[in-house]
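Have a look below at one chain only, the form predicted on its own, in structure tokens format.
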Amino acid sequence: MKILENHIIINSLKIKSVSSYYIEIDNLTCFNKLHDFINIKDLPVIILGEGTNIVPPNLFNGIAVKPSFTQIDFKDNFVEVGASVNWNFFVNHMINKNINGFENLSLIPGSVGAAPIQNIGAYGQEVSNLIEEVHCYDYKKNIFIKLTNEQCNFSYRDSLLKNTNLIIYKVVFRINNSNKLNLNYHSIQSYIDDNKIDKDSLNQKLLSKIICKIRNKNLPDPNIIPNAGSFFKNPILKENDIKIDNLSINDLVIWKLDNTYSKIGAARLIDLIKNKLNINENVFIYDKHSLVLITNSKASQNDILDFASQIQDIVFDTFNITLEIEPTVIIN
């Protein structure tokens, strides 16, 4: 176990963030001392990926732990998978192995460990689709927990998961999955009409590509653009209780998910407002996604949410639509 103090939070948003402690962990064996430590210290505790999907504070005075597990061992119909491996490393090895499944989620960022807690989803399919059992570690009872597929209590970019006392080290996932590649979501469908490509021709790596160019056409490379990816979920709630004045309900961009309830495009909602909201210097909205925030690798934690924020006011008395924040914010 290491531990170091003042450390940097890396972070895809740029903001300079330093927590009081970091601390590193690669063994099972290692979580005992991190408890004790953790005991003592008495500050608040945050789990920390590839830092892709968390809005942290300038300076965090707690403990940041990183957890460093990195194998893949294949067992039967499942595959083991350490909580550090990077999540499209791990869909390009699934992908290079004719594994059907993973090919949807290709070029999310962040971590296997990451992917759980907020059940990462795309064109068409969400993880929990694929997981049959997450390890964890509890900092507070200093217990080792394995937690079904149903014991996650996966819904709508959400888990169990989020906001606990576990630390993620092991994914365990499904490799018997179905053959039939996933092709339903529209964009993609768009993509194969517009290209002229034979449906029967595809297969994990063709469909993998396809995806990876439909994102990088719409979605900003973190490394290049500082982002954490859909800064809000699209918010699930009847038709019946949007308010629209001065708007058609075909306005907006909405899935129909059953006899009552319907799924409305968040980045939808923040195109028809977005001129109304006044200039942050330091944070914006992408130009070819509204629903990704950007910055200019100055921002403070501040200043990004006083600007998600505006969007949040300006949607409910538009809409009375009420948008959630995706990604995790740090507070002290």
Ligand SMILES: Cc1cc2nc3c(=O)[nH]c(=O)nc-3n(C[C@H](O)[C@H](O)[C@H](O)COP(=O)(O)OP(=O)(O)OC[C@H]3O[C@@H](n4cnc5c(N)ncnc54)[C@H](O)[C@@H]3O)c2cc1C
Contents of the next structure:
Amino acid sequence: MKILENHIIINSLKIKSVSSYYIEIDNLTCFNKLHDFINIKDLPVIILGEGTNIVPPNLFNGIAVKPSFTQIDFKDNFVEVGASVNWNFFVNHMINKNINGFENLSLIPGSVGAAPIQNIGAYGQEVSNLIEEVHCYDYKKNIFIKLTNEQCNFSYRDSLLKNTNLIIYKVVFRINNSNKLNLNYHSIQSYIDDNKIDKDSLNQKLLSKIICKIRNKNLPDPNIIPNAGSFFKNPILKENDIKIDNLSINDLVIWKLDNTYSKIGAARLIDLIKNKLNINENVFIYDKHSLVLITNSKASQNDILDFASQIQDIVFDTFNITLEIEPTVIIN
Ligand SMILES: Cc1cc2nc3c(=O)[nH]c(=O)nc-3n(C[C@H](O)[C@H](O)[C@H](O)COP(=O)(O)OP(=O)(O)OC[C@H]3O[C@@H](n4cnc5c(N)ncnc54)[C@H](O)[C@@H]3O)c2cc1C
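The form predicted on its own done, now the form predicted in complex with the ligand:
The next block holds the full complex; its first chain is the one shown before.
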């Protein structure tokens, strides 16, 4: 276990952020010591992955814990993966082994350990469909906990693992050898139609390539343009509760979930109000995808949250819809 003081919190929004204490932990036997340190210091704690879905403050007067577990072990019909393995590296590893189900989640930035937290999802797949169990350590109670898929209580961009005292150090995935591809998502369908691709010629590798192409066209590379992916969740609500006024319901993007609830495309809501926003000199809406906020590497947490709250206020006034921030906002 390595304890560093005043250490940088790396984040894809490129906020200049420092944590009072930064602890790297690469061995389960050290968790006991970590528990004692956290108890003595009595400061807020944040667990860090690769920092692609956080909004940190300039100074986090707390303890940032960085797990460093990188094993990948195949056991019968399961694969056990250390929390700090890069997600896309792992996806490619599974594709190369012809293991099905991961290809639609290609190119999502971040670590394996963070994937269950918000139940990462894209292109018609969610990681909750692949997880068998999640192995964690409770740094407050000093105990190890193994959660089954069901106990994680996964839902859209959410799980029971959010805002807890749990450090995920290993995720166990089921191995599925079926060759059935998930091509239902509308942008995959459009890509196949537009490029006259024979569906029968597709395999996991080719589907992954298609998804990477679609993603690269629509989403900014955080290594070049600072961002944290979608900044807001797509709200789920009753269509009748939406205020339409001068618009038509057809101006919105709506995915019906059941007889009562629909998921509303937040990007379109932002598109429709973005000309009402005051300009922020450090934070902007990405021109190819309005759900993504980008920065010029000079933005502070406040700049980003102020801009986001302007968007939330105007969307609420216009549509009576509350937008929830997707990344974790780290507070002191
Ligand atoms: C360009 C771009 C595109 C994206 N596209 C998608 C997408 O398509 N779908 C999607 O779902 N997300 C997407 N995201 C969001 C992001 O990729 C995911 O949320 C990812 O899982 C974050 O991983 P991370 O390791 O960077 O986590 P971090 O940003 O470091 O942390 C995120 C949260 O997880 C917690 N956490 C991290 N590791 C652990 C651990 N080991 N134990 C306990 N808690 C932990 C943190 O405390 C924090 O609350 C995108 C982000 C970017 C920048």
